[in-house]
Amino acid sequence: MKSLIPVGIAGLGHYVPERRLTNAELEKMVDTSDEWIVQRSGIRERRVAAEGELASEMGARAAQEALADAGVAPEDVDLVLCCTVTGDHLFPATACEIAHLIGAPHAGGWDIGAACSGFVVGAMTAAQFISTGAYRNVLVVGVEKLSAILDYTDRTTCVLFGDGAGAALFTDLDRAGRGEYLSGSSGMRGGNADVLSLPAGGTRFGTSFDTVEKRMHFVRMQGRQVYRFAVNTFAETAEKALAPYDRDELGLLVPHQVNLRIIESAAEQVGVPMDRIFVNIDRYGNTSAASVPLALYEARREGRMVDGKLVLCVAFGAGLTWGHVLFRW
């Protein structure tokens, strides 16, 4: 039996619009204040897509990034993910733009539809391929404009979301030299569509005058139950993760940017301090499948990844889907 590659991150990469969102701004728009919101999610702010910037240009920014920070030009791209509820169309993948903006004629890729748990997934896809041989370069980038889907009389879901992308390049750990690929996970409990979704636009509900009226291609979700499944999720998830290692070898946790009292109480039953979370909620929001890379991305920037330390992503969302990713830094 032929044995498996390890598999590391050789780069990552970021892109957030210009224009912020402030509390202050939606005060003005929707019923709700800055002390509402800060005191139920801990954000402060959201960035907000450019009219006419597409979803696959801000992918596309933030590939480019992983891509010069690995030092591996387009050519050499085998495959790209593209994590994202929110493409340019239902069809082509947004994948397939990607790879045509960056200048990746040689890549095949697709797009990964699970929300907020998108770029676990993804990364557990990348390694998969590039652990057997099947592919060297596998690009996987988390992508969100949340903002065209959001409705801004409604405020249980208006002030929550933001749009932004994250990408990482995954290869064989000798060449990445770092970020090695430990563990992953995936799961699903079907049955909860109506918890958190897009009603209309598919193939159940398709465009009508009737589901323009009714709201229905816009967000909708049940925050309760959200903040249960999210909380005992991301605790149950996070536990069995790390049950083969010492606690003392975890240098930082990586959450699905879902809000800070839901990070707050997972954090608090699985026993992790908050200074081993990394949390950027504040200024950009849930970016869904774009979170996790988007605080990847920063947090490496600001200095909180240890070598040699272990780094946990978890991510839980619409479907409903959770995953983790783990890496040793």
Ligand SMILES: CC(C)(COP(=O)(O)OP(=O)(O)OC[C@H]1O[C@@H](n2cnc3c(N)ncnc32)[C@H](O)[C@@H]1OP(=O)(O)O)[C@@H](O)C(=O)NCCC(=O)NCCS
Second form
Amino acid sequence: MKSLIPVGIAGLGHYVPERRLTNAELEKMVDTSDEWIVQRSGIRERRVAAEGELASEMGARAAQEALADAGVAPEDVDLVLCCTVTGDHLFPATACEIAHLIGAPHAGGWDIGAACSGFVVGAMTAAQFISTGAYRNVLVVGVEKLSAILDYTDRTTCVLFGDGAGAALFTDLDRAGRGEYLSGSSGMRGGNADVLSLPAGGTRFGTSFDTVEKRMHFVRMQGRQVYRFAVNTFAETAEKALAPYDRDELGLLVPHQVNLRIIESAAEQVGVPMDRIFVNIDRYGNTSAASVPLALYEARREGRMVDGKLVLCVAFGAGLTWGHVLFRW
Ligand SMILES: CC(C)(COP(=O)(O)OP(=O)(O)OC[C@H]1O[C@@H](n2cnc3c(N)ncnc32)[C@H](O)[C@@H]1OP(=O)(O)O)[C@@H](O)C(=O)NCCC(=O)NCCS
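Structure of the form predicted together with the named molecule, given the form predicted alone:
What follows is the whole complex; the chain from before opens it.
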């Protein structure tokens, strides 16, 4: 899409809880091993929110850092989009709480529930509102407190995920001065709730003794099906996004931090060398909607964004959903 008003990224922020949960600790909780986890996923440790620490609080910390980085006052934020599947409540939206915590009285907003694709969908949404002139400063926050919905007796899921937050402040390119938004996409294929979901707690299976007894308030996943979907979708989405450009224009690919094996397989299919792919899954695990903004934040901090080159973010997850956003740095 050619922007009516060009859009850019003015600021990035992050927050991760202090508590580290290592593979060695998980070995004491379930029948697993550091070797299995590292070999199958690349994860060495993940962060876990403190007792009582809220998703909105983690999101607000990341948002405050993004605003400070952008030099934008909270009063000037027009819209807060909170991408999460682990918000404080089913309603109200966690975006409302974040706007309250950062002191953004003029902001509207809502939550985006596209699971691990949440941040790219949020970023694309932000770009539409800015490019049409409807809003000027849009804060996109990806935050997850997945530890609250993980079954720490189920080794097939609990080793893979972690908590954290990332945020980006989008505004018109003139003011942002960097991170020009070039394109975005969002895809989905329903009928896959049995592949990856939180079965109960919605209106299909409301909370009951039965749902609690059957452990239906924890993440359930068909790992192998997700694996196949993720590799193929990652590769196809990246290829489509990069099709209009010369391959050596790509400075950095910042994928959803899903699993090192998935990232490596997809990178090979697309033909992007690993030194042009940002990976931090070893330290955080899969933080769902927080993973892309957290990775973007760290990639910039480590000087991995190359001026004038493309930065491609690709994500995919429950739904099934997928999408991309492409920037020129
Ligand atoms: C989950 C995943 C790592 C499992 O790897 P895999 O190679 O597919 O492993 P399998 O599911 O075939 O399981 C192989 C064996 O390891 C066992 N296993 C599963 N989790 C284990 C763990 N944490 N530790 C040790 N063994 C484990 C399985 O029970 C199985 O044992 P069995 O052969 O005796 O039945 C992999 O499928 C994956 O990464 N899927 C994508 C998940 C994901 O990223 N989801 C989020 C998407 S946004």
